[in-house]
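Take a look at this single chain, the form predicted on its own, given in structure tokens.
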Amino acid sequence: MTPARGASAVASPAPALWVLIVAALLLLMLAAAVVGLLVQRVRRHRHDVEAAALAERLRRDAHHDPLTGLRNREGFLHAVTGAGGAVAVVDLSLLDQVNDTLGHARGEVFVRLATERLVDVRLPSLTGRELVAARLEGDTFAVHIPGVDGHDAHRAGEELRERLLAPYVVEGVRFEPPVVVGIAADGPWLADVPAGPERTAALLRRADVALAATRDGVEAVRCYEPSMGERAARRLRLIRGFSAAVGRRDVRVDFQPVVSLGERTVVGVEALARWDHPELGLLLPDEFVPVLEATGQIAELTTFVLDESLAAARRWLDRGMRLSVAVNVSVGNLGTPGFPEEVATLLAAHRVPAELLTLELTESGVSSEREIALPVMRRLHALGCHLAVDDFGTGQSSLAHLRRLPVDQVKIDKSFVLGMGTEYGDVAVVRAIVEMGHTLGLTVVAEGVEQAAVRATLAEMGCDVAQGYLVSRPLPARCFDSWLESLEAHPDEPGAAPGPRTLIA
């Protein structure tokens, strides 16, 4: 039995060996824990780095425009905070035209080209000072002009515009941007605005107001004046109230007669919109039409005037009077591809022959947007409508330019006609326009005839028709109908087929 006990004692490990085994296991566990901690720390560090990079990217995206890389409105406000100087809002007014002509992808190319040009701008009057640029929307940009007062800001705005005016060539098509700039400079009027982003935001809002003031066509660069705020508020009331005013019939159409100078017979009318505003009083087109054009509401006004005018033409036809109606059309209407179809639908609805409708476009509008206007003008002319160039003599049309347009009439701007009684130069201008129009086979219309002597001179020149206060002011529809009834009616020639009455004015 003793040997068996001895064998068991030999097989059992020594206590020291167990100690070594346990120590080794503890070391392995400790090493694994350390490695785990190191891995966790590395992962945490990588996560922190990635989170910081993501946060930075999100901050950048929140403050930058994704298409151009420029700052956006929010980024601009933070970048310019406390910098003083002035803020300019620059509108190239070309993106819609590029999109309509070449598509939105090419429109983005144009925006990038404009951005490159804006980033590279160095203004002579600001040597050594850097501009901060941002894209607000479309092809409208904001630029911070440091260290300038109102006078220097206006000069810097003019320099900025000059460097952005050069034509853009996209896909071989040449576009000329009608750049306009609105500027607001830091000054006493900001005394109540706290420093920081709020002050920059106030400058930006005022620059937007000044930009809106450029749309009157008088100046392409305007600096903010406190009085502009009142005009901006008035514009906003017109924008918000127009559609409701049409529905309430606060907007109406007046008619001014057009008379042939040879026979002095009434041959037609011009339709003129009027807005009886409940608070602002009677508004003429010069005030509200530019607002509607800027906001895209001009299509609603044009449709309303066309509908009213053709209804009146139908009414006169039913009473035996064949009078043409002339309706003013905005270049914005010609930018709508479906406009000719709308005109055709209204003509058919009122059963009015197309030749009794004349659509008038301003000379400056046709000249500046010829590529857009010309195709639509041709389609309207193909319907049988007459087309007229309004306010002729104030724009840049040449004889060759006018010859390429599908027009039937040219209307001499009333500023020349009104001056015929006192200015020999105006008489010469009117005579030249009459002769040029007849050379092209066009009917020549004189606007603003207020004196019998002027009417006699126009008749002697061979001018075809005239309108103005000498014949009649624009009249509401009912008053105009009464005026027509008061005129002497020429009976038809004996034996001739029955036809419309000839009215002597």
Ligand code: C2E
Contents of the next structure:
Amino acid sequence: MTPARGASAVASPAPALWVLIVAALLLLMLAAAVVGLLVQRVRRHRHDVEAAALAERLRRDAHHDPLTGLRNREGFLHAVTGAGGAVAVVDLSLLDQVNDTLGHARGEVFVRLATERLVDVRLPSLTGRELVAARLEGDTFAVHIPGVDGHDAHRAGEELRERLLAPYVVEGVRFEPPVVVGIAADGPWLADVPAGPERTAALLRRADVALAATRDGVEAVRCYEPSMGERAARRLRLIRGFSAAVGRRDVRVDFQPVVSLGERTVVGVEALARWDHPELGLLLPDEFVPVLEATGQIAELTTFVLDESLAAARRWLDRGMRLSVAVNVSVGNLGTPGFPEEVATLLAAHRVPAELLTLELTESGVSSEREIALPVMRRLHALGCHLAVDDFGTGQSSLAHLRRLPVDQVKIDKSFVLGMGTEYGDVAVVRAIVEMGHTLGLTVVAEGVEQAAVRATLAEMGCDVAQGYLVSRPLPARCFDSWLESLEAHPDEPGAAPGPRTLIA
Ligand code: C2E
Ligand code: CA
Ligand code: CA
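If the structure you just shared is the form predicted on its own, then what does the corresponding form predicted in complex with the named molecule look like?
In what comes next, the whole complex appears, and the chain from above leads the way.
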């Protein structure tokens, strides 16, 4: 038994040693835990740093335009928060042209060149004050002009425009942008809007409205006025309401007779669009046509007017009256693909011979978009339609220019005809156009004939056709038909009536 006790005494370490071993193990575990914790801390810290950098980059990306490095709209709203002053929206309106001429990559070069003129920009009238610029879209930029009121803001806008106006040379091609600037200055009228991005956004919206007001071509730099907002709101109503108005037949076509000066017979009509707006009252085309032209909705109006006019021409033919109808066409229509085909389809649908349709194009429209207009005019002419140059005398057309166009008629602008009663110069202009038109083999139409004496002078000059209040104002279809019937009943009645009308079908 003894050796066994002895052996056990040798094999097991003393209790103190056990304690030491356990303590060492515990220490080791503790150290491992501390190291683990530290590593975790370091990792988390690195992660936090990376995440912060990423967040910063994302924020930067969200606030900056990748092409130019300028701020974008969001970035602009945040950068000028509560800074007062004025906001300018600058539009160069050249990007499409550069893209079309040289391709998209060169368009980007042009945008970068414009950007260079906006980085760190300081204006002479704003000594030392730095402006914040942003790219809103395409070649439209926003600039914050600090510490100015309305008057100084306008001057700063002029200077900004000067800076951007100088020609841009891209790939050896010189471009001169038609720079326009709309400005809105902070002021008491924005007191309700809290300072911050919301206030800046309100300024931007108003600067946009002022920018739209430069489109009339009178002034290239405009400051916002509340009346502009009303006009813009009215425009927006017209844009949004047009299609429904056509559907409800609030839009209609009136007919104004056109009479031959020789035989004094009614030879045709001009179709003139009207919009009977339930709230705004009767709207005339001078208000809504430019709006529809700007949005592309003019195609819908022209289709409607063509359809109504050819339906009327058909009705008159069925009653034995061969009256031609003249429809006003915008340059935008000529740019719409398939326009000549549409005209051909409508002529066929109403069974109206093409030579009874005259399409009127303004002189300025034809000369500004020749590359687009000319081929389409040729195709329309080939269909057998007549083409007329409207408002002749107001644009840049020369005699040589008219000779190259496939036109049959020239309509002397009514401003000259109206002036014939009082201005000798206008009589001379009209006489010259009549002679020139005849030399080119064109039918000459005078519109705006209000006085019998003017009609007599036109007849004496040899002008072919007249249109004007003297004969009749434009009339709704049903009234026009009654007017025709009244002529038939009293063909020789003196006064406004032009005498018997052409009834040969
Ligand atoms: P426009 O083509 O020069 O049409 C003639 C305008 O002169 C018409 O004005 C007509 O009412 C007016 N007028 C006719 N005779 C006289 C007169 O003796 N004295 C005076 N002071 N004015 C006279 P309206 O109907 O207001 O049309 C204005 C313009 O709107 C038209 O000028 C035409 O350019 C455009 N327009 C009218 N309908 C359409 C349309 O369906 N499509 C397009 N694109 N434009 C249209
Ligand atoms: Ca016309
Ligand atoms: Ca005209």
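Residue numbers count along the first chain shown, from 1. Values in this document were obtained by computation on a predicted structure and should not be read as measured data. We call the rigid core whatever largest set of C-alpha positions still superposes within 1.5 Å between the two forms.
When the rigid core is held fixed, the Cα atom of T140 travels 2 angstroms or more between these two forms.
Residue displacement note: G335 has its CA displaced by under 2 Å between these two forms (rigid core superposed).
Between-form comparison between these two forms treats the chain as two rigid units and finds the smaller unit turned 17° relative to the larger, from C-alpha superpositions.
Shown is the Cα shift of V181 between these two forms after rigid core superposition, which amounts to 5.1 Å.
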